[in-house]
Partner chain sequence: MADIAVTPEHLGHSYLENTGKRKGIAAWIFSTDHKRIGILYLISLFTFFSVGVILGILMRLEMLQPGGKLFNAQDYNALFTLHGVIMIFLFVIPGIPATLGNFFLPIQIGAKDVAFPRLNLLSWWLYVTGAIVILLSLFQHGLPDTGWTFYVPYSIRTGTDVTMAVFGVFILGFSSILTGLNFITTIHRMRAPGMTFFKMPLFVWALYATAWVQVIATPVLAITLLLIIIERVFSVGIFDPSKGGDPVLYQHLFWIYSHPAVYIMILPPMGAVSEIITTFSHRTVFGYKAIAMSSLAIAFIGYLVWGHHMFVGGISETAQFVFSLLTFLVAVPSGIKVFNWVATMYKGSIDLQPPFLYVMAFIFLFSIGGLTGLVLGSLATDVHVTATYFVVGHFHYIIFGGGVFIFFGALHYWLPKMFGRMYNKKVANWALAILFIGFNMLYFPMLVMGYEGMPRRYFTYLPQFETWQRISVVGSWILVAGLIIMLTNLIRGVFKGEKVGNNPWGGTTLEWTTSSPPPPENFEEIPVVTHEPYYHPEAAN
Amino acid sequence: MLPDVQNHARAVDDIMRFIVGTDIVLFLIVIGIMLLFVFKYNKKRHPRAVNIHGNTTLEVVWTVVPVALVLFMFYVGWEGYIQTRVVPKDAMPVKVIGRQWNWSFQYENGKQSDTLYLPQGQPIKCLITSLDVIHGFYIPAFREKQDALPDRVRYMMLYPEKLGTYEITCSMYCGLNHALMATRMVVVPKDLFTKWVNTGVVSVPKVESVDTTQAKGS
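For the sequence shown above, give one chain's structure in the form predicted in complex with its partner chain.
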């Protein structure tokens, strides 16, 4: 599937596997039993039906078990999500500004950039806002997304672990060039990032030279 880029992305994939796995089991049970009944109780094999009005035990079981199951799924999903809302003290703030139709990023020292350069191994607190309509700040490889609202600043945590280039897209429909409102996030070594953010003249790995396919799924 998508690459291992941060702990949270792995957690999301695990939760996904758990839910989809359960889904498949449930699906096979329901469809299997249905096909079995359709076969076994076909008119030809079973000409005389039996009126069964219900079975309280059975009905209680198939109410209680799903309730327990979905409550567990809820808990897992909530745990997985709420971890991403924790802001560590050493998080580096980066302003993410959406406008029709591009993203720009502003660092603590006021440096602005159209590409999101981030130091490897540094927790990042993205402070997301918009200048016009609602946009969606979405980094598929990181399994993270938050809407950029014009009147508010919202946050999203990133923990870039691996060097590389990743797609950033707009997930909330925002008008004409919504589909083209894309940019990249480039994770570079810390020292290189420090030089870049302070001078802007140090050459960072060029976007084109990085193998982008790894960020884009299978």
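Next up, the form predicted alone. The previous block was the form predicted in complex with its partner chain.
What comes next is one chain alone, with no partners or other molecules.
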């Protein structure tokens, strides 16, 4: 099982910081070399252009180093992605339906809600689809997103370990009211969820919010 939302989000943030930091360093190196050449080989210092022969060692270095960095980034990202595709045997399926411009959720017993209520500590397999155009089912605090496609069902794993309320948005531009296509995911104790899902109650009692858009400590 994946670690809780805080640790998982922190891992995603760490690799993102590494990628951005590496890009900045490489950018500064390239710009620095360009500026060095501008001043060192300007017309006043070298009125006559001279051919510069290649350097095999240098060419190998600037080929191998970027390739190694890219492969490392791919490996780390792939490892994280593969973990999110593993479906435990005890995963609870929940249908996620996107439409212009709202989300709805359907549970195994047929109960539906416009708020995603989930039991704490229970692996969730979200079965995601759309009734019209392409939407993006995105939970920022979990750093997870899956496109909702018309006439297709895709899945996304969730591991709600922390009680609280989390924001759900649409990450794909889907029309006029795209910005208003938002709802909440509420993680509640298992006994409270079981009581709610098997009754006609519309919503569960409010639980203390842990986060809305970002994981603590990330």
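Since we're looking at a predicted model, the values are computed, not measured. Numbering follows the first chain given and starts at 1. Think of the rigid core as the biggest set of C-alphas that the two forms share within 1.5 Å after superposition.
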**Study point:** residue 162/residue 94 same rigid segment between these two forms
**Key:** yes
